[in-house]
Amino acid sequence: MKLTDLKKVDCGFFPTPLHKLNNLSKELGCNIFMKRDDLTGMGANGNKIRKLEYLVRDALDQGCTTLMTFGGPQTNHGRQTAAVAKKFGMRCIIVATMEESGPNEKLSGNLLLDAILDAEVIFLDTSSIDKTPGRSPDDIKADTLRLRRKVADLIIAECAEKGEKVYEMPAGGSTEIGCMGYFFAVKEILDQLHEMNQPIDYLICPSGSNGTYAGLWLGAHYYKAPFQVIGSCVSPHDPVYVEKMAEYINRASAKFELGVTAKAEDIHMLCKEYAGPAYDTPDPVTFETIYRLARSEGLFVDPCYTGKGFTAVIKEIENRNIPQGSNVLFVHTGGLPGLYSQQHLEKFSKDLWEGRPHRIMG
């Protein structure tokens, strides 16, 4: 497939802003910039809109009537998929891997927005999977994927009986087509930097389902961008993770005949450094970053994705892995509804409210 054959729908507001963080730049001794993909314009914003522009076009071209995707109960991709589905007259089904609180989780964060958008959230009950201590995480993950596949097939069959055709997207919309949203975002970034007459040495983004990083890396090499793309994982991964990332990039490059090849040693991923104990698990370092950015620049990042990603910016500079005086660009991928999810609200209450003196006047 030629790159010129790739089509999309329009549902985002682009280009998103790119600006300097003056106060933190002075504090850290580097020129720090932020690409504001928390302002993409639909469904409470976020990076998935760039992917969905291409994925939804593919779905419509195939005559699909329903978008189905996967994630945790607080999936940002699910919420943005639901918003775009409504714009194009489609149904949305989100298969959410059930956490301990399961479907009884309070209606908060993305779950609230999913409900407002009338998305159908189906909780995947993983209680039948053997999770005894000492069992390999890879085996548990494989069992979860098999169960997810079984449930997805049942949903597709149910929809077919009603005359509906399902377009299935993996978590994060991270397919060869989906990652092209961030492939083209590189050209947008380069155009903005050229207009600003501003060089960039490092581009840093949070990395969860791989599509954003893969697209940025592929675009940076295709367009010969003069910066290194660094991904900060939001879940702790072993080094083998970079091999899978390289394979993903190469599949996308081959699909669109881009002539770019990635090797594992070419991939700069911070696999465990700032991921915290687990995915979407509150950790004190990430919350320090949330407070520091808000109190220095008046900007918010979330505890699951962008808080960990921006921690990488701060710590890589403070630890001198990024030299003083460097020009650093952080891609803010959104996710702000996560600030209002139940588990994180409890952490904020302890940090910011309980035991804090309050004044009543009047």
Ligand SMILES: Cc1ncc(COP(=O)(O)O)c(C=O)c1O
Given for the second form:
Amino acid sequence: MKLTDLKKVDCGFFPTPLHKLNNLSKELGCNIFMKRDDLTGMGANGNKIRKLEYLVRDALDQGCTTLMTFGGPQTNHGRQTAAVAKKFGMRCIIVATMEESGPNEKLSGNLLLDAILDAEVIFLDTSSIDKTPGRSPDDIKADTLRLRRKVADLIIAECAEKGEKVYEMPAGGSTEIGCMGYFFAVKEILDQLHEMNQPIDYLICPSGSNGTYAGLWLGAHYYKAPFQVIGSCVSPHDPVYVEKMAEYINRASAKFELGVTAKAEDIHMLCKEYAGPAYDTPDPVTFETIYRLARSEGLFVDPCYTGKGFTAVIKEIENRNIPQGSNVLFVHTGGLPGLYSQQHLEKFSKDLWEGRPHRIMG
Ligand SMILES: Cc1ncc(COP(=O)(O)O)c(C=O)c1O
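Return the structure block for the form predicted together with the named molecule; the form predicted alone was the one displayed.
Shown next: the complete complex, the earlier chain at its head.
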């Protein structure tokens, strides 16, 4: 397929702003900029809107009536998919893998927004899976994926009986088509930098299901961007992770005949440095970053993705892996409903509220 044949729907507001963080730049000795994809303008914002513009076009072209995707109960991708589905008159089904939270969880964060959007959230009950301590996490993951497949097939069959056709997207919408949203974001960024007459040496983004990084890497190489693209994982991975990323990039490059090839050693990925102990489990440094950015620039990042991603910006500069005086651009991928999710409110309350003297007047 030629790049010129790739079509999209319009549902975001682009270009998103790109601006300097003056106070943090002074504090850290680098010129730090932010690309504001927390302002993509639809469904409470975030990086998935760029991917969904291409995915939804593909779904409509295939005659699909229902968007189905996967994630945890607090999936940002699910929430943005639900919003875009409504705009295009489609049904949205989110299959959410249940860990501790589930249908009895109080509505909070993304789950609340899903409910307001009238998305159908189906909780995947993993209690039948053997999780005895010592069992290999890979085996547990494989069982979970098998169960999820079984449930997805049941949903597809149910929809077919009603004459509905399902467009299935993996978690994060990270397919060859999905990542093209970020491929084209590079062109948008380069145009903005050209207009600002501003060079950038390093572009940093959080990486979860890989589509954002893959698209940015591919776009940076295709459009010959002068910056290095650095990803920072939001859950810890072994270094072998970069091989999978290179394979994904090469699949997308081949699909759209881009003539760009990635090797594992070309991928600059911080696989575990700022990932915290696990997915959606921030460490104290993530919270320090949330407070520091808010209190220096008046801007928010979230505990699951962008708090970890922006920690990479601060720490890579402080540790001098990024030299003083460099020009650094962080892609803010959104995720702010995560600030209000039930699992983080306790920590925020402890840090910011409990035990503090409250002034009461009047
Ligand atoms: C707010 C936010 N930032 C970053 C990411 C990571 O993007 P990707 O899944 O494309 O790697 C995600 C989704 O997974 C997200 O919701």
